[in-house]
Structure formats: structure tokens, C-alpha cells
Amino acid sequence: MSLAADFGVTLTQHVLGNQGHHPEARGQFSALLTQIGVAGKLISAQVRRAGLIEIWGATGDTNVQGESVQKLDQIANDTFIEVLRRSGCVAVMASEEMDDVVVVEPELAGDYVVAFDPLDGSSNIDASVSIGTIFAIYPRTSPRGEASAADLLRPGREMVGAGYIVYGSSTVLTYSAGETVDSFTLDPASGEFFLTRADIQMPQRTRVLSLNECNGPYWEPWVDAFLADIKGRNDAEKRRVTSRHIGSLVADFHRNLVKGGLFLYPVDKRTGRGKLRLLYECNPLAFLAEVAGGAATDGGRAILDVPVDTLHQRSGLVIGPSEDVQLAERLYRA
């Protein structure tokens, strides 16, 4: 029996098998899945060489956020930026890392538009803690030859497909064009990622509570109220909810749609904003939990319908199950 056959599915096989759901990007939107498959491997491969090729550490730069530029965070910038400007699919794209977008020259320009955060948690890598990307398809909406980022200044709502791979003790690639979220799972001997969970469904109650909570002093009053009505499910007859926090959003955010989970970063009330980025964290997260049954909200209103005016900004975000979603929104409103 070959190994295809043990395994099963392939990303290859499972996008080329959905690619009806775009007829209009004539086979570009299945080769941009594809390519970002390819991106995720070579990313990997990186990762899991770090020590030995002493990849660790700062590059001693800081990136537009104002934070550390690690060693790795540059290899997956410019290794996403290469596989994706040479897939033919993608006009313009936007990073974490970098200032302003890029604009892919007219002759390999395609008909989508990718903003990505190429190495999300990158402060864990030192420490060998799970890290990952996390990336946003758009269709272009300029005419050919004029992209900009005006192409990637629109709602959540605009996307066409979202995804995240987790480099952790395995490598794992999810992603949904909007109908399932289905995961794989990277084979280190065939090179190939199989799918391992076909259409998830983010379980409905709260099990697993992801947040920082050495920063409640700085939260409104509402998130107080939501914690404690999500702890207080807890009681003398059984432990309901438990506490779970990576320090990766991308790490965290798998493990809660797997085994059920509220991730929370508020706003913070002392600069009236918050600290995750609206275009490249917040807004493909929100896709896939929303089609995987979960909701996602800054406090005021959904996650997708937030709008997006500058390549940076920055959003609170409440996302999981959507009855505790809501939950945070009527006390927030409140």
C-alpha cells in the first residue's frame, strides 16, 4: 500500500477537489493554496533547524510595530514574499514586518491579494514554543497593473480565504475558502501535508480560557464581569473551564477550535486600542472560527465588519464560541 493511501489526502488533492468554489480565478485561487503549502515547508524546515544553524535571536532591527526583529521572523518575511510574488497569483501583498505593501511586478502580477504574518510568536522561538503564519486572501479589486493597498484596505468580510500553519511538534496547515475548515498535517518523509481533520467545528462551550492575566489592571470594567461569569462555571462538583495560554495567538488559536476555547485580548484602557493587528491576526482568525461555527468581536461588533483604514491597525479581539462571544459583546455594551 503507498503511502498516499496509509495517509489519505493530500492539500494538493483537497484544494484542486474545492477549486470550484472560485470559478472566476481560472485555477489561480488552488495554485495560491498550493503555493502557501510550499512556503509553510520551507518556513518549517527553518524552524526546526534553528539551533543547530544558529537562526536564534534577534536581527537587531525593529519592524513598523516597533518590536524585535527575530533571525527567523526575516527568513519567513522574505521566503513568503518569494514563493508568493513567483506563484502568479498574487498582485500585492502586506506583512507584519514591513512598512508598506509589495507590489508584484505586472508581468507576474495575479488576481488575489495575501496579507501575512510570517512568523507569529516569533518571541517563543527561542524557547522552542510552538510558533506559525497566519495569512488573508483577497481578490484584487484594481485593474491589472495597478494594484496598491488600497486592494487590501477592506472588511473582513471581502475574504475569499484564510488559513494559519502551526511549526510546533508537528507542522499543521489549516485553512477554509469559506465552506469547511479542514487541517493537515505535514510528513517530514514524503514532504507532503495530508489532511488529518476535515470540517471543524470549534466545539460550543468554553473549556479551555486563553489570556494574559497579569494585564487586568489595564482591561475596562467589562472584562472583569465577562471572567468571572466564565469562571464561575467552575464549581464544587466539577472543574467545566481551565486556563491555557501559549503566547502564540496562532498556537492558541488551534488548540482552542480543536478541543473548545476562548481566546482574549482586550482593548487596553489606557491607550484606547488594542494590541493584536486587525488585517493580518484578527481578521483571518475571525473566518476561521466563523465558519467553523465560532464568532469573533473586538467588543462593539464583529471582528469581519470592522473597518480596515490603515495596514497596521490594531483591534481588541474576544473569539471562540459563539454564545460567549456575544456574551462579551452585551457586557461590553453594557
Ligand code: AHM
The other form holds:
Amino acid sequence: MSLAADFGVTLTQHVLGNQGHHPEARGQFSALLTQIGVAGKLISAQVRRAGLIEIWGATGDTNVQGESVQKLDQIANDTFIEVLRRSGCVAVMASEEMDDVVVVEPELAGDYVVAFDPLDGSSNIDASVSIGTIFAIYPRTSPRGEASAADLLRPGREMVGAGYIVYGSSTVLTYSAGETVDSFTLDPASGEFFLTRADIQMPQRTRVLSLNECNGPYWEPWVDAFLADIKGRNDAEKRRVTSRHIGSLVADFHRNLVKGGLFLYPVDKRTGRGKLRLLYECNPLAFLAEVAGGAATDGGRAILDVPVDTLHQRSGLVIGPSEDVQLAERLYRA
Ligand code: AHM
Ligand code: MG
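What about the form predicted in complex with the ligand, after the form predicted on its own?
Shown next: the complete complex, the earlier chain at its head.
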């Protein structure tokens, strides 16, 4: 047996193998996905030093080498922007960390636009809990050299790719270009992402329930009815549903994708708004959920059909097995 046969499929091999599905995008789309993998490795290396960064930061903004110390979410943001800017594939980017878009200079601008949350779940960093990066990819619609925020203000349905990287007990990159959802684990020894879950299918019934129940007093009545239905199944079917909540959407979603879990963060009835951001949190995960056979709704509409009016627009979110997302929609409308 050749040595190569002992290795798995790398992220780059997988992306190149899928190029045929996007003939119009040959090259740039694949390059973009592989560069996102590079950004993920760089951020992962920093996340693994998070505790040290915290300590260095606390001692006066310089590390032991005398370099100034940034917060980890700022490091992740700068890394993602710089890698994508240099990739030559991206014309404009929006980040949770920035009020306005980053327009790439014309010499480097490419055919795609990307929205991302560089470090989702950042309140979990100082407790060494799983966090992650979420990204959404759209084709540029503006003429070359004229990219702007308008390229990103469009429904999630127009996405051509999405994914996330979870920095957990291992670093996992999951992406979809619309056909399948595939997941890769970073091998720290070789620095490669290897395919570890191919064509992930979200189980159709909820086995895991994932939400911040302390917000219960601020939910609309349909949420209580919905949760009562799901929890009520335990009596009838002997503990078929269990509760798991990390408080990092990206890590909660990854677990739910693999195990068949439902995550919800409903609208707060006092403000009429959800907490999570449509463009770079709800939309990319909704894209992955749908490709994997699941679904995502804000209650009244599929997340991917919600008009995007502003970069940092918030939304209610129910995401997971499609049967139960449909149940949420029925109860919401009732
Ligand atoms: P962040 O992007 O600033 O980290 O905020 C989003 C996070 C999600 O990852 C998580 O699901 C949610 O906020 C938790 O919010 P709460 O503490 O209100 O339950
Ligand atoms: Mg976030």
C-alpha cells in the first residue's frame, strides 16, 4: 500500500474535487474556500494560546516578546480580513467586529463577497469553552471595482457557500457549496484539515434541545407551547430529548448538526428583536442546515428568505430538524 493511501482526503483536495459543480467559478471559489481554511488554521493557533494572550494582555498590552497584545476577537477579525483580502477572490467583506464593510482594493478584488463572524461565542473565551468562526459567501453582483455594502444586503437564498470553523476539543471546519455538507478535522501534527464527516445529514427528529432558558419570561407564548411539546416527548418515549447548551451558537450548531439537535434564540417580546445577527450568524448556518436536510426559521419565514436591510440586522432563530422547525412555524402562526 502506498503511503498516500494511509491519509484521508484533505480540505484542498475536497474543494478541488467539487469544482465541477461551479464551472462558472472555476478557480476563484475553490481558492477562496482553501484560503478560509488557512485563516482557520491561523486563528486556531491563536485560540490555543488564548489563556496566555489573556494573561499577557492583562499585564499591560505587551507580551513576553514586547509585542502589543490584541484581544482574541480582534486578532481573529484581522486575520480573516487579511487572508481574504490577499486571496484575490473577494471584493467586499462584512464582519461582526466592524460597523462598516471592508472594500478590497481594485488590484486584489475578486468575484465573491463574504460576511463573517470572526469569533462567535467570544464571551466563552476566558473559560476555555468552544468558540468558532462563521462565514457566508455570495457572488459579487456589482460591476468590477464598484463593490459596496449593497453586494451583501440580499437574502441568504443567494448564498453560494457557507461554513464555520469550531475551535473546540479539536478544530473542525465544516462547509457546503450547496450540494453536501462536509466536515474536516485539523490534524495538529501535519497542519492539514482531513475529511472526517462526509455528506452530513441532520437527523429528522430532535434529540437535543439547545437554548438559554433564562430568557423564558421574555418570549412570546408560542415558544412555551413549542418547548412543552418537545419536552413532553420524554415521558412518552423515555428520555428521547436531552438538553445541551454551550452558549456559542457555532459550537451548539455543530453538535446539533451531528447529533440531531434544535437550537433556538427567539425574539425578545420587550424589544421585538432577536439577538443573533442575520447576515453572518443565522444565514450561513441556515444554509448548512437546509443542505443537510434540516431547516431554519425566524418563526414566520425561512431564515434564507428574510430580507437583509442592514449589515448587523438581528433575527429570531429556530434551527434544526425540519419537522420541529415546521412545528415552530405552525405554533408561531397560530
Ligand atoms: P457573539 O457573536 O457576540 O459571541 O454573540 C452571539 C452569541 C451566540 O454564540 C450565542 O448563542 C449567544 O450569543 C448567547 O447569548 P446569551 O448569552 O444571551 O444566551
Ligand atoms: Mg457571534
